[in-house]
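Below sits a lone chain in structure tokens, taken as the form predicted on its own.
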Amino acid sequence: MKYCGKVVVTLKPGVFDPQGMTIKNALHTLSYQEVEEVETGKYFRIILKAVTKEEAERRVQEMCERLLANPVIERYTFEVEEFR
């Protein structure tokens, strides 16, 4: 069976995140100041065969531990569902 993996990778708080910054001053410049913080990260869109939806999930988990997030300075959270 085919499963999709949606997967977003995220700086921890407190990580500097110089992208999100220079985001935010050009909202700013473009007149919108209410926007107070922007945070950037990563979305990955991942399809993959499994047995089932609960080794489709390990599976998932793995390659974010292993490749997709620094566990260092980023979390993640990610859904399985299957793919049709």
Second form
Protein chains: 2
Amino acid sequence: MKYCGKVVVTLKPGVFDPQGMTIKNALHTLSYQEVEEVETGKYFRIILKAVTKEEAERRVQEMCERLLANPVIERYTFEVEEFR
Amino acid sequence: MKYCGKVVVTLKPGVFDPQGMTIKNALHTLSYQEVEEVETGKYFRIILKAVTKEEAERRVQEMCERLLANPVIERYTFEVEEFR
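Can you give me the structure for the form predicted together with another copy of the chain, which would complement the form predicted on its own we have just seen?
Once more the chain from above appears, this time first in line as the rest of the complex follows.
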């Protein structure tokens, strides 16, 4: 069975996000004054083979911890669904 | 009312994704041989004020088109929810 894992990696609260700040300022300049905060992150879509959804979730979580996120400054969320 | 827009920007199909390729190879090296494809993208979380959810959605979509995504090579998806 094939599964699709969608991972979002963002900075932990309190870690300075200069890219988000720059985008917020750019949006204000473009007249989107209503924007109060912009947080940036990375997105990964992973297609993988696994026997069960639980196995796919376990493997994707391991990938996050070992490669995709830096646990010192980043946190991650992910969801896994069947891939058709 | 405050709303939270979550935007994912990915490359259009057919656009070469060297970062995704590198991550796929790294995952194979780390013994995740079951990984068939890795696609990378950008994630933005935007907190904004708006009168209605529809207005917030319209504004976030405009931001995607004008600043966050490059329509030549990228596509975007987003969702807006109430921010508490």
